[in-house]
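A single chain comes next, written as structure tokens; it is the form predicted alone.
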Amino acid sequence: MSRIEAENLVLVRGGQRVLDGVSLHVDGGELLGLVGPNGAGKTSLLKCLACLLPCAGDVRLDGVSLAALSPRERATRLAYLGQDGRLGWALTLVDFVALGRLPHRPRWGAWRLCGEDEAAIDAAIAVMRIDPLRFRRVDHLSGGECARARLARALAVGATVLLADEPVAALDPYHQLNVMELLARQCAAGATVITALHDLTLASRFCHRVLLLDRGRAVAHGEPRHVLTPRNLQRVYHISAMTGEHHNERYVMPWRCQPNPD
């Protein structure tokens, strides 16, 4: 299990604060959802947590600053899944998923799979249910197939922390639920997962906690039922929403555009 912490992250781009003093902590076994409208800072926060964007503040993994780790150490302990779903490479799916094992090679130029690599690749392909596509070129996959292949590549890393930016955005309802169930299982096995989501019901059902962002600031942080309230949703999204429970699980249904109550 790994604990990831961020303290007072500030990111300035184009003279504007994209992140303004955001702090968080996520323990092993937890699934944290990042929610908020477009432009709230979700993607920027994930990239800062992955050390893909320079920012002020500190990000620590198990008490050690990520800045103190080598790129290879970061790449083996933390997997990042961006939201760009385009795959233009003439690689088979299995070779594409195998790229997730690159940080584990003895040196960056060496590329010979060992038994551990092959097992990790096969497990990632199996868990995403894309084995029938194993030898298809990734530039011939559908949008949903690409999304599942990209998540398989991230899982093949075998990292204890997964940062996933809108992993269900291109998927149909069945595969959206399948991916969220998969992330929940990863957490149950001890992984730490932080994911950006737009679907508020998926965030309510599957996330242990959510961080609600707006214009680069943390508006609320805690259990979904205490964060995704009608008041907060009206304030941040400018919508009215219905909330309730089905089979003891909470749902949030955006219903109507509303002016900001403030």
The other form holds:
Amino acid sequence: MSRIEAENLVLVRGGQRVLDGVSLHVDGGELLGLVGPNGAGKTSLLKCLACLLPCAGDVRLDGVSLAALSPRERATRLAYLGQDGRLGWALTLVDFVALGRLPHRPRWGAWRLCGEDEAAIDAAIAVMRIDPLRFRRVDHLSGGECARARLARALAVGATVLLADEPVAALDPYHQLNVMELLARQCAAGATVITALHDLTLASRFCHRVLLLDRGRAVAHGEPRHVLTPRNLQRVYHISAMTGEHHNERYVMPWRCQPNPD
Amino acid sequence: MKSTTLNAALLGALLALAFLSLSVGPVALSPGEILLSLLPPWPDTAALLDEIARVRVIVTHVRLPRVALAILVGASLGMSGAALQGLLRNPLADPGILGVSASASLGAVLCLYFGGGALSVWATPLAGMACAALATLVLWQVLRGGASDLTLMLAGVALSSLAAALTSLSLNLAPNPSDAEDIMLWLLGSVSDRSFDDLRLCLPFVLVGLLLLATSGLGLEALTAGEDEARSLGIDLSRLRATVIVGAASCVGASVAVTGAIGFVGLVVPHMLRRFVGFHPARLLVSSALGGATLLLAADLALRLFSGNRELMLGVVTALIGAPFFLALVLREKRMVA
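Switch over from the form predicted alone to the form predicted in complex with the partner chain, please.
So here's everything in the complex, that chain up top.
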């Protein structure tokens, strides 16, 4: 189990504060959802947490600053799934998922996968239920299949922390639920997951806590029912939302645009 | 097909072509004569020694440098093309896209324009390499600023356009028709009439370049998942870019400086072989080097066999073989996708 903490993250781009003093902490077994309108800083925050963007502030993994770890060590402990779904070359799905094992391979060694690598790849493919597509070229996959292959690649890393940027963006409702259930299962198994989401109902149902961002600032942080309130949604998204409960689980349905004061 | 099988097949074809290339010419040589001329002198009768010496001159002074240069330049272009396509994740990338080939050509052309070719046989290739180094330096400065692949490509296109414009200007202002013809011949690319001196000049740069490119496999493989993902997998992208750019510039700059511009090899060879290595950018590197050397040697052999009184230029032949083949591949791929 890993605990990730970020303290006072500040990112300035083009003279604008993309992140303005954001702090958070997530323990092992916890699923944190990052929500907020477009341009709120969700992707930037995830990239800063993965050390993909240089920012002021400190990110610590189990008490050790991420900056102090070598890129290779960082890569084995923290998996990142980006928003960009474009894949470079037409590898077979199994070869694509195997890319997740790159940080574990010897730098100058042979390209052959060891037993541990193959077990991690098989497990990731099985968990994502894409075994029948194992030998299909990734450029022949549908959008949903491709999204699941990318998530399998991230899972194959075998890291204790998973940072996923809108992992359900390209998926139909069935696969959206499927991926969120999978992330929840990963957390139940001890993983630390931080994911950016646009679907407020999914965030409300599956995340243990959510961090509501607006213009680079953390507006609210806590349990979904305390953060995704009609008042907060109106303030940040400029929408009125319908909220309710179904089978003791809360849903949040955006209903109508409100006039934007800006 | 396994990549080791492919590489073995390419190596076999390369050796066969090299042997054929050594034996074909105005004086046809048997395999035995070629082997004898490559071995140390054999103590025998004076008449036999004379015959061996005659064959040895043809093989070692005329045909061997040509074959070796074709292999070296083909390997450079092939591996550089594969590495650049992997780095930019673009199957249309080739060594020409960075502007290094055009800059090396410009250096050689300027040398010919100012009559440097008459001063020393090394003047033209050295000028070519100096200009290639200058272009690499510009690209390095762009990279140091943390440029994206798109910025790098745009910088390459700008460099390439500038070098092409200055080359055209040199042709336009050439003091006499024979200078203009020299320049034109250089621009068409050739490995004929080259000596071991040319080979010695470009060999260290080509070897260093090939070595650098060969180390980029892991990073290129990771880039398949995307730039951010590759970095999250522990790849230092700035270092990877620098390795590929310096490696490609070193081999291609040195090759073009010695042989003139030879197009299409860097573009078409990785494209032809990619399917056979399961689309793995890392496995494509060595295969493309072998494939590039084989293609260039085959093209050189073809022009020697089928040229009439006036020998065709190698750059023209590679484009004549490569372009229709490339078009057929693209059309086939389009049909398969449809």
